[in-house]
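As a starting point, one isolated chain is supplied in structure tokens, in the form predicted alone.
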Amino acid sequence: MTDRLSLEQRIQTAFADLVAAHPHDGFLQYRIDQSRLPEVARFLHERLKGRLALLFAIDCRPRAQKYEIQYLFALGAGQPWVLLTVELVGSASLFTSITPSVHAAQWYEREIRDLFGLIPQGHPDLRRLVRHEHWPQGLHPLQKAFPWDKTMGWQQGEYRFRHIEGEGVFEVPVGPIHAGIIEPGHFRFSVAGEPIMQLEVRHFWKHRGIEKLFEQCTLSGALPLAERVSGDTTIGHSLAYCQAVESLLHLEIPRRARFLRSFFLELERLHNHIGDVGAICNDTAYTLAHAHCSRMKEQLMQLNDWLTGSRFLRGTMAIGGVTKDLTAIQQRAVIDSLDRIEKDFAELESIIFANASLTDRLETTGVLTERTAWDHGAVGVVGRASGIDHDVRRDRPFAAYDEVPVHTVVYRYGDVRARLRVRMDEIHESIRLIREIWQQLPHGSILAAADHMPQPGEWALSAVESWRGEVLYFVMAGDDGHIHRCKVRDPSFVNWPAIQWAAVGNIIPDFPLINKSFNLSYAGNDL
């Protein structure tokens, strides 16, 4: 309590017609005239340190004839979100651009252009970023009067990148489609000589209308979807919805589930983060390294397989728990497994940092500066490589972190070789983690029922700390157990746009190297 009065008070001292309301614990929202926006915005950002953590809209029709605009400022551990909201009434279309200023605002502000058909005036980029040059204009699927199954037509368009004009200065296209099994996405590099002048990311190629499809979908009918919006991230897309869900139904949940939960998410950053470290070697041409994790790997996806039925631990999460008990004989199994494989990783460690040309290689590529993370919000792996001191689970805990701590990782270096160490470390914490779980796992029920249902326009937030970094879902109810308006925000949003910082200055041979030390996802960046 003290440190949300500490905070509102600041808040209420640098602007003192501002009232905070106070709809759920945990947050302070102020409903604003879009005229104030860019200082309060540059205030939370510059001044207290606060960390866009998301921004987008909401179509509140057919209750309201209006639009409403939130942003999200997280502010370090222990201390209160703050959103602010603006209101854009009737036919209103145009708000006020905070990117001059808070830069991490960027592709948001252009992804409610492109969305919900609302112009950020002053924002320095308005080219389309979701919708393609192939959208016919004037269509904004976002807005609650457009079909969710309308079939559109095809106009011919082109996109402007950006130039670098010179003598000796050449651009290369690279994707969307490329060689081997990857997401499209496409990259294109402006180099004079060898070294990267700029590299300009253009994705969305993979956009499903995730969503819309939401909004089609009741409260307790949405969890399918959820788990698919990035498949690697199973576990962290479905415990965010789990949680928002159950903030709106006033759900307690079992405390054996929560630590079940704890669990299962752990599971799936320990094969991913293998799975990463080994392709990080992998493009060195270090294929002793990427064998030996690949072996790992499968172990861990096939003790999957054997606890719940799925490679990927789908079907795990339920709106009130979970759906898998374990027994005393598979956690027995378990810690077996993982005193095996971290007994083989360690040995696997020693002879990697043991090697010079693959040392070489890491160290000083692909640098990610921590004030450029700062300004674009890099999460997870990639801010914490780069000095952010960012963690879900130690900072709003959530699931069993509340009980059972984490040691978070952090680097300054930000290059290829910090990412790697991040994950490395994170899977020995992961081990622990789980080892700690199940001397701690309370007996009891796994999942609750829910006896409340949400009034339309109540909404929750939900936050968890994924492999990749801060899953974040907004959900807001509907009529009659719908879904109003479910805003998804995956890791790789915030972390796209910094890659192409971290590409400036190397070679265009390094960038796979750089590009895998990210491994952000194409589907969940495009939603």
Given for the second form:
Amino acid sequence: MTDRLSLEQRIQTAFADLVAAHPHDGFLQYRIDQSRLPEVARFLHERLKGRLALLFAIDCRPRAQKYEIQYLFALGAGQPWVLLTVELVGSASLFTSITPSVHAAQWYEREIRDLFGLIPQGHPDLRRLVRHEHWPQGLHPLQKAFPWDKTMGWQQGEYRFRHIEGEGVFEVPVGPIHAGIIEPGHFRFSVAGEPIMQLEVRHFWKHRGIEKLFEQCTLSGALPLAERVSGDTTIGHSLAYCQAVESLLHLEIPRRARFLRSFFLELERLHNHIGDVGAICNDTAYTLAHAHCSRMKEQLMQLNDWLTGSRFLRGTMAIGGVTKDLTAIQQRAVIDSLDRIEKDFAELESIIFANASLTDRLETTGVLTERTAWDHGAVGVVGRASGIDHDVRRDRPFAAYDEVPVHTVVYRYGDVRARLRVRMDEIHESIRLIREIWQQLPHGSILAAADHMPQPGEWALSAVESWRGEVLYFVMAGDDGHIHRCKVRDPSFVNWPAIQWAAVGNIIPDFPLINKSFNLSYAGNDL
Amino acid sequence: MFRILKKSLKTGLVTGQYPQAQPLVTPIPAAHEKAAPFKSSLTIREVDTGSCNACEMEMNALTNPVYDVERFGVHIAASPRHADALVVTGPVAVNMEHPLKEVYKQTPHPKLVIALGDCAINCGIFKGSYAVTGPVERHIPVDVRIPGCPPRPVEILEALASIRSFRTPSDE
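Based on the form predicted alone presented above, generate the structure block for the form predicted together with the partner chain.
Then the entire complex follows, led off by the chain already shown.
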């Protein structure tokens, strides 16, 4: 409580005329005029060290003829979220860009421009982001007037990449279809000789209109969609969605269900991290480690399948709790297999770090400095490898993490090795957490029923530390249990722009390695 | 060195350690004939046109030591120009329609198209969206359909094996 007062007081001291609202516990909301926006945002970002966690727009039609633009700042562990709200009433379609002072806003504002047709004034880069050039002009799918199942036309157009010109400078286009079994995305390298001078990422090939699809669903019916935003983060996304809806429904989650949620989230983290460790080694052509890791990953996937009937743990989360309870026999089997895998993995770790030529490839490759990471608001594994000490599990405990605290792993170098080390340490940490969860697992029910219906316009926000990083869901209720607006933010969305800086100065053959060490989702980014 | 050897010996053989699947439900009559020229090998190029990436993970799992798809002569190529078969996952997102058609054009004849997962077959949960232009077969002819969300690796393996099971001794 003192935190809130002190934070509120500090904002009050700087801007005497601002009045804070407390829409929920843990939130400070300020409705401000857009002329004040840049200075307030700048104050929050630079003076109070607030990270721009989310920036999105809401079309309030048909209830009110206005758009709302929401700026969500995260200020340190235990502090409330600060939400700035700007209204654009009637036909107003210009809003002030904060990108010049808060760099992390750049993609968000371009996204709003594409999906809502609202123009961020003063934004240094107004090229299309989500809408590829062949989308007809004036097509902004998240406007309420736009039918969700409209068939799009086609127009001729060309995306202008940033060019570097000069003697010996040439461009290497890569993608959207890559050589490996990975998702589509386009990378444009400008190189002079071997080193990369500039990398431009052009994504959104897989844009499937997920946020619009959410608006066609009911609060209870959208869970399968949340599970499929990014398949490898099934639990991360479904848990974040469930938490947001539960807070709208004022649902109290049974204690056993909260523990099981943490368990499933850690299980998901385990198989993804182990797979990543192998894949990073594989991209340095060290296939031995890859073979061992993918074998362990497969064991974990089979364990998932045996426990829940899905290799990706699909269908385990439910609004109000979880659908799958675990018997004592299953618990023992889980502990046994995790003991085996931890021993197995520890042996492999010592083999990996005994290999000097491998370490040589990893060290000083793809350095993301702490400053660049901070400017982009980098989260998750990528942020923690660059010294950004941020973990939702510790800073804003959800599920059972208040009772089973996590030891956050932070490295400072920001290179591929640091990202590998974060993953390795988190594997051990996850196994430790799962053991702890089993020791403390309470008895009781695993599912609570809802008897409350949210009013149209009520909203909730939830954050979950998925294996990649912070997943955010903002859900606003609409009429008769439908969703008015669901903003999904996968950690990939903030980390993708950062990779452009991590690649600079490296050679193109190292880019796959750097990309793998970030391992970002294209599906979660493109939505 | 000894540590590596010890680790490998201790691990032993893991290939084939997976639960078996039921035989594939969808019969694939015409696909056998199309697959005949490839005899017992098949080179695959995977194209993602908008999946949630779970299908990609399962395709990747096929190459791990447990499934080891190469032992059945299935090889994954880096370019569509080297491929006998395209494996397409996901509904065709509006931005991926053009790349998909381009990839199809670049793949040499004869070629097979395998739609992997429910989304590629009928758009799955993304059906109807403004940004989804339809299932794969709306854009390119599909020969084999492997349903599931996502299909398990063993199911993909079964399906790939069943395309090539129609091999008469004279073909070999």
